[in-house]
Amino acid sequence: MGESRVGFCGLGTMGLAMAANLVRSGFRLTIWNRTPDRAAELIELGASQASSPREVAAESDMVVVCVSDTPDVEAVIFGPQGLAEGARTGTLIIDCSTISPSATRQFAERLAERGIPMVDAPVSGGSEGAQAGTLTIMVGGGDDDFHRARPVLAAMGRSITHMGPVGAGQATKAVNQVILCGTYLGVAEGVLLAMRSGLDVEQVVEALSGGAARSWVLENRSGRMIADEYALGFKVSLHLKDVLIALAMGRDAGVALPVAALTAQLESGLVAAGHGDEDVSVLARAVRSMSEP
């Protein structure tokens, strides 16, 4: 394996599983997380734990970042003891977080001044995809940087597409989240309509999964909507953050996003009601509440 020394910063629901797949693929992995106890499973697999992102960069040829929001990415890269302090000329930063495309371009410019390349590589596929190594990964960056990053990305995902220059991956992820708004709401409405109409809702899901209504959400999240239980897969608070990024892009591009705007409104209410750490499928709870007599 060419560049086998890989770093990983951010061991949340997605990052922990993604990092585990890197270790299993044979990469020499150095890891860091804000709460160190998240690293225990990876250390058992053979990863080394660092005390700071700076130390991760010093031990790595490439570093994957997977944290929650734009300020978190900035802190990991440019903050005290950040990656930029430990990286050498040519160390490649691979940001798998979902953040603002414009901020991504600014971060890449700041890193380029230090001779440090960066690609944005946000992922889609939920916690199931992260665990199975079957994520969809949308990449922005230069051709050479994309080809360097590809072996690392291939250990974490199945569909890897170079979308264009830095920021293009994040812009594509925003489109992904906009489309998911309609899918989650459509499945939530359909499931509740089937239940209230006296149909066998599980049979309905099975029947529709073979037709035009088939979707990942229908197949993987309708069960949670039926049970009205929303175990964590992807936090609704993080999806809300992503949708707000997309709405800002829409304003800049002069594109109306009415379904995304409705989703943001519903998700804001869910977060305010204390459901921010539940899965995005909790949107069904908002539909249920609007359907009460």
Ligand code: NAP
The other form holds:
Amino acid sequence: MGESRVGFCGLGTMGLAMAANLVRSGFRLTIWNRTPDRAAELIELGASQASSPREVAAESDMVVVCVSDTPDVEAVIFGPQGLAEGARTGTLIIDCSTISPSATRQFAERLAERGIPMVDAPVSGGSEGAQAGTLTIMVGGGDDDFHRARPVLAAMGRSITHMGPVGAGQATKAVNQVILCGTYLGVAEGVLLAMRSGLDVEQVVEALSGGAARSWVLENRSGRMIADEYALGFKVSLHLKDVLIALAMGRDAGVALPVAALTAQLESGLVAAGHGDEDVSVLARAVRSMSEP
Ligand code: NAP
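Show the form predicted in complex with the named molecule, please, the one above being the form predicted on its own.
Below is the whole assembly, all chains and molecules, this chain first.
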């Protein structure tokens, strides 16, 4: 393996599983998480724990970041004891968080001034995909940087596509989230209609899963909607963050996104009602509530 010293910052639902796949693939991994306890499982697998992103960068040729939102990526890279303080010329930063494309371009410019390259590599495929190492990864960045990042990404994902310059991966991920708005709402409405029409809803899902209504959401999230229990998964508060990124892109591009806008409204209500940490399939609760006495 050419560059085997890899760092990882952000061991949440996604990061923990992605980092574990890097260790299993033979990378020498240095890890950091804001809440240090979450690293225990990886240390058992053989990863070394650092006390700051700065220390991670000092120990690594490439560093993967997977944290929640745009300000969090900024804090990990440019904050006190951040990656930028510990990186050397050429240390590659691979940001797998889902954040704003325009902020991504600004971060990359600030890093380039210090000789530190960056690619954006947001992922899709859910917590299941992170665990199985089958994520879909959309990459923005220069050709050389993409080729350097590729072996690391290949240990975490199955479909890896170079979409264009820095920011193109995040823009593609925003498109993904817009498409998912329609899918989640459509599956939620279909499940509700089946339940209230006296059909065997599980049989309906099975029957439709091979036809034109087939989708990842129907296959993997209709069960939560039927049970009305929304274990993670993907926090609805994080999906709302992504939809707001897409709506801002739509405004800049002069494009109306009515389903995404509706989803943002429903999700804002769910977050305000205390459901922000539940899986995004909790959208079904918002749909149901419109038809409850
Ligand atoms: P999560 O379980 O909530 O974990 C968030 C991680 O970010 C934690 O490690 C957290 O540290 C860290 N973090 C947040 N703010 C931070 C800050 N200011 N400084 C340092 N660390 C910070 O989220 P997740 O589901 O893993 O999602 C991570 C990213 O992947 C998000 O951008 C999300 O949109 C994207 N994503 C998620 C999914 C999914 O299905 N879950 C799928 C595709 C993409 P602590 O442990 O200290 O809180």
